[in-house]
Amino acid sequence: MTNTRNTLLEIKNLKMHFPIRRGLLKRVVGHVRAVDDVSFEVFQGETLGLVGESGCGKTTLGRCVVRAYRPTSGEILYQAGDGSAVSSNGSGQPVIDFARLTSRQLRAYRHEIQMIFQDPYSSLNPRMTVLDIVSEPLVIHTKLRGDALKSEVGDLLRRVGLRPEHMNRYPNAFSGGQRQRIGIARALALRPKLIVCDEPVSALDVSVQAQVVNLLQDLQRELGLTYLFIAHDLSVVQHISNRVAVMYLGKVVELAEAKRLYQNPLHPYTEALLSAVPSTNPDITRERIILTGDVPTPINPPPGCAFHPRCRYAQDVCQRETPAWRALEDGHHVACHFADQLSLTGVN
């Protein structure tokens, strides 16, 4: 998995706030800040892992990228040209802001970004055959029909390790791992550049997880794909990712090359997450960090650093001031007041 360092997707100050409505007139009384001012880049050909606790906004962010949700504010800049770096300085390459496009305008770019969903049981229509499921994007966006359409679906099924002669079967005839392969084939149908993988292996058995992860890596090498890989299993993320971004309460709090982040975390929340990763060495005993305090609500996040109520290193400034997003090392970004002073424990 090599990184060309050419930016394919750039997220700038992205926010997704869901209104809370109450009363007979359904007046807005507040907002759920699911994604709250997030910025990062996804480089062409890489896998960017996105990790965090359940409810931190990972899936919402992924759905904003594919425009299943229209974000409240911010930019989703996509490089629609040959993959040169995204810029707004007149580079000559078309840069599309997905956040501003209408549904009609988005149709021309739907084939560029696709999504693999978490649950292979609910993401496939039980009343449609595999042929119908995989061919649906092709029917909508291309002129393939008849035998040519079936041939294309057969090729896609072979690519993901399934037998084309089973394309007339329904999803209930397949196992969970096979269903997820069908979902992957559907995502590949339009030959996208970027695939948002929303916890694609979390609903599968461990042995099947490894098969699906290896398949995704093989497809990436063969097709030059770029992944935004959303997961809560840090072992899987470490195996597949080039870089890793850590989310907490709607914000990205740390981002770095995978090896560097796992060995040398700079944010206390990242250290706590890594302490839960099982060690493959029986001679190593790792201290499990149990976070204290209540999990803040995204409806009314705490002032200052959102993590300070649960952080064992928190000081007075953490309650008053929001930490700046800064780079302490090459490519290693963090939002913590004391990141350059703490000595945190990673995974060796």
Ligand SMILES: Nc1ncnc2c1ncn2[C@@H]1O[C@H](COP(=O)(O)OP(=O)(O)OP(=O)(O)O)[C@@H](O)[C@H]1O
Contents of the next structure:
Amino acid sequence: MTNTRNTLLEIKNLKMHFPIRRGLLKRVVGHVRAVDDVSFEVFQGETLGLVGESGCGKTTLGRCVVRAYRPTSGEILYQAGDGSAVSSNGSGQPVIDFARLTSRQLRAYRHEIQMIFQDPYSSLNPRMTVLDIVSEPLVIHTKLRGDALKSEVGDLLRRVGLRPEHMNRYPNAFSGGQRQRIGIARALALRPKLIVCDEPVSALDVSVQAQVVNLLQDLQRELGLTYLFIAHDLSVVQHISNRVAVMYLGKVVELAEAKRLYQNPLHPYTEALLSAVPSTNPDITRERIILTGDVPTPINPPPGCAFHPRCRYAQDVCQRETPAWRALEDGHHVACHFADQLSLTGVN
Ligand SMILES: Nc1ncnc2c1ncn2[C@@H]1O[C@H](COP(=O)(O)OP(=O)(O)OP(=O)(O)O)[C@@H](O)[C@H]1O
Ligand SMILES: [Mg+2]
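Beyond the form predicted on its own, can we have the form predicted in complex with the ligand?
First the chain shown before, then all remaining chains and molecules of the complex.
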């Protein structure tokens, strides 16, 4: 894993609010604030882990990045390398705001960012052969046809550890791990630069999870890929992430180099998630922090810091004021009023 610190993607104040409609007239009666003012960068060639409890907005954020959703507001600045500048940053490289492109304008960039989905059973169309599934993006975006197309699909299958002769079979002939490999081959077809991996191993048997993770890491090295790697808990992304972002109720609450975040968390929510990560040192027994109360709904998030009703360190100010998202030293970002004062427990 290389980390050259060139910014590939910069997300600024991103919001995705889904309207809730009621009644005959389908009037908007509220909004689900699935992603609510999120800002961070993704560096070229890195794996950025994105973790948080179910419903905190991880998939929605990923879907905004691949522009399956058009965000409500904010910017998704993508460092494109092909010279067709829409605007320009200091480095002279063209920077495109994905958030505002129309679907027609997006066509030119769609291939650069791809997504791998959580459930390899429902994400592959059971009526399409592997050839159809993997070649579909090539048919849409390139002029490859006939034998050349088949040969390209054969190469892609080999790359993900499957055999070219598998291409005439249907998804139901494959195991979960193999199906996820088919999904990866499809995502690779257009030679993307960034892949949003949405819990790519959560639905797989523990025994095959490591194989798929290893494959993703090998591909990253060989092809210079950048990953936004979504997972439920911190143990999944511990060894594969260069940096980790922790999300709570539509907001990123902490982001840091992986080692730093695990050893020296600054947000009480991160500390609670870390208390569930097994320690590699059996002599250390740590207190498991049980988060009390339900995850609040993103329709009506608590005022102030959204985590305050479940936070063991909460003070009055936490109920009133939303903590700012601020950068501390060495790229450690956090949104907590007391980040400088608390001494939280990590894992070693
Ligand atoms: N299309 C949609 N319309 C309305 N609400 C949505 C939509 N998609 C997601 N939501 C809501 O947005 C919030 C975030 O959902 P999202 O799927 O992004 O969470 P997640 O972190 O990926 O959860 P999980 O870990 O369960 O996959 C949830 O409250 C969800 O119900
Ligand atoms: Mg999800």
